[in-house]
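Below you'll find only one chain, the form predicted on its own, shown as structure tokens.
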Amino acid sequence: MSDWVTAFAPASIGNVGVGFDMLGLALEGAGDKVLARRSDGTDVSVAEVRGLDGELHPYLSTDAKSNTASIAAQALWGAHGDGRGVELKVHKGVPLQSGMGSSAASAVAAVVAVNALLDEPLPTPELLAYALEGEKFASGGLHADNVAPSLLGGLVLCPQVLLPDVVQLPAPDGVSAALLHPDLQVNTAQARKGLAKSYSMQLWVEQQGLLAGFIAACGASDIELIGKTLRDVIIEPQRAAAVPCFGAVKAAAEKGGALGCSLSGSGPSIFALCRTAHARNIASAMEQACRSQGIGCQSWVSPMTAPGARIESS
């Protein structure tokens, strides 16, 4: 396999509670790798799909067209490729439909895959709006609170008005983010259709400031502005109902310390941004309350920083 390039990137907290659709973050321990080597043919194809039990995936499609690695590829190949074609194998490390973008996952280790296939390879911000491309097929719209961190990394301001442009914040020193996963999903599509189309211009600007303060709180490192800023007040009241542990969980967090704790993406994950130190206990009390629900679940511990996409192996 000498000739396969494995690449990896991570999963990803997408909103950040604050930044509907423009703060994402990237998440230490999760995530997907596509290997990818050229081929006979003239266009990308997919060998295999495999999920996180190593086995073969039961229903995500190996068909190039519908396939969030193979369109991100696609596009990157199509753009600077040499004609040949490309064989892509995807090993899906972050769970379906989870709120820690895993459609954006794919499409960005395809593309920084097939990136180091090319004669003279992108910078890796270029590679963005590749990436893009598959996570508007999976997601139905061009959003890249998920791409643009498991991309570059670390806490990024991704709104659309900006694109393919984006801001890599400075993480506050000090935080880290606790992430738990419920045994439930929610898809991101449908969750989309079911926001409200106007709201009033007071809630709509409380939540701007509550961006613009969060934004400020990181590039101080003021930890307890954090604690007054990362809250949602216009997406999570929606969309909390959808999933049922997140009453408890939230509580949970609260109660051991937690700065802030909001839905990631569109749930049914959850995150909660914590003092360092108090991060395992609050991911421990967490999965506590998730469970005490009856629900199965699983969390990690990450720093602000945690790194962005990366080859593996070539």
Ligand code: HSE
Contents of the next structure:
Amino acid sequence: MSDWVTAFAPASIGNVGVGFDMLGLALEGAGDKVLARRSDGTDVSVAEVRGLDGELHPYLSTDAKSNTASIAAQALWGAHGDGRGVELKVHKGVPLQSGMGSSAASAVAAVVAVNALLDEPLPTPELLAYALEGEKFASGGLHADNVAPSLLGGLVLCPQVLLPDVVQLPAPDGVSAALLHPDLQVNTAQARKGLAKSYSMQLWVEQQGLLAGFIAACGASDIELIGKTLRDVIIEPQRAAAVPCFGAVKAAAEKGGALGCSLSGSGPSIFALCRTAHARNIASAMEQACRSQGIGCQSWVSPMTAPGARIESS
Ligand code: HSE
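Could you present the same protein in the form predicted together with this ligand, rather than the form predicted on its own shown above?
Let us now look at the entire complex, which starts with that chain.
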């Protein structure tokens, strides 16, 4: 029997359009795996990092102090481990710099795997604070909108002011997410630095209203209200230009009947919430629009109740 524990953590949609840094949605169909086992050392080390092609990753670091997974794992192991060592293998399934919560998926899978090695594993929600240590390193900011849904699944409200507490929101009936990943990269840390530092009262009030309305709409499964409130008047206008296919993809999603469409996290991925019956067609229309701009892409359709991280084998 193998002494490796394998954990899987899903990709996620950051911001969900209306909730910059405080709303996240787990995505079914893509995720990272982290394998963990006890080792002879005294700390967490990284034995290998493999990319989407299964080959050793050309540049993701195996230096434990520079790897999102090991930073998160070390935070947990340092606080609750037995002083011996842990070795990790990181197998990427989420494209890097994709806006799909790639670093969060690695950090979450790492803490879930290492938690299983503890004599007394912590309850899953308590792992959030440790996973956030890895995410902080990767994105240069404290935001849980990828880590929280990747860990817990579904739609999660996670404003910084409440952390490490988060609120799992009810997913509306009959609504799914379509996510398009164009073959482009956006560095989240850079994208965050480029954002304006202050905003008008008018924009702030408008965005608050949209977020409040969207959360109420999800709770009531009010599809019309989701369609009215899934808008970002603050961040999307500043980031859209960095994703050359954004306008065409959003127009295609809206033409196909999407309830709303925006960047996932800092992009380049673009998501749309859709009536479930329309979601596949909308994802295809988004793909077509992206390819018509000369940019290759991949898409996923996911329920809004996608499960969070889990142990796959131990
Ligand atoms: N909330 C973060 C941002 C998510 O938009 O910068 C990054 O994936």
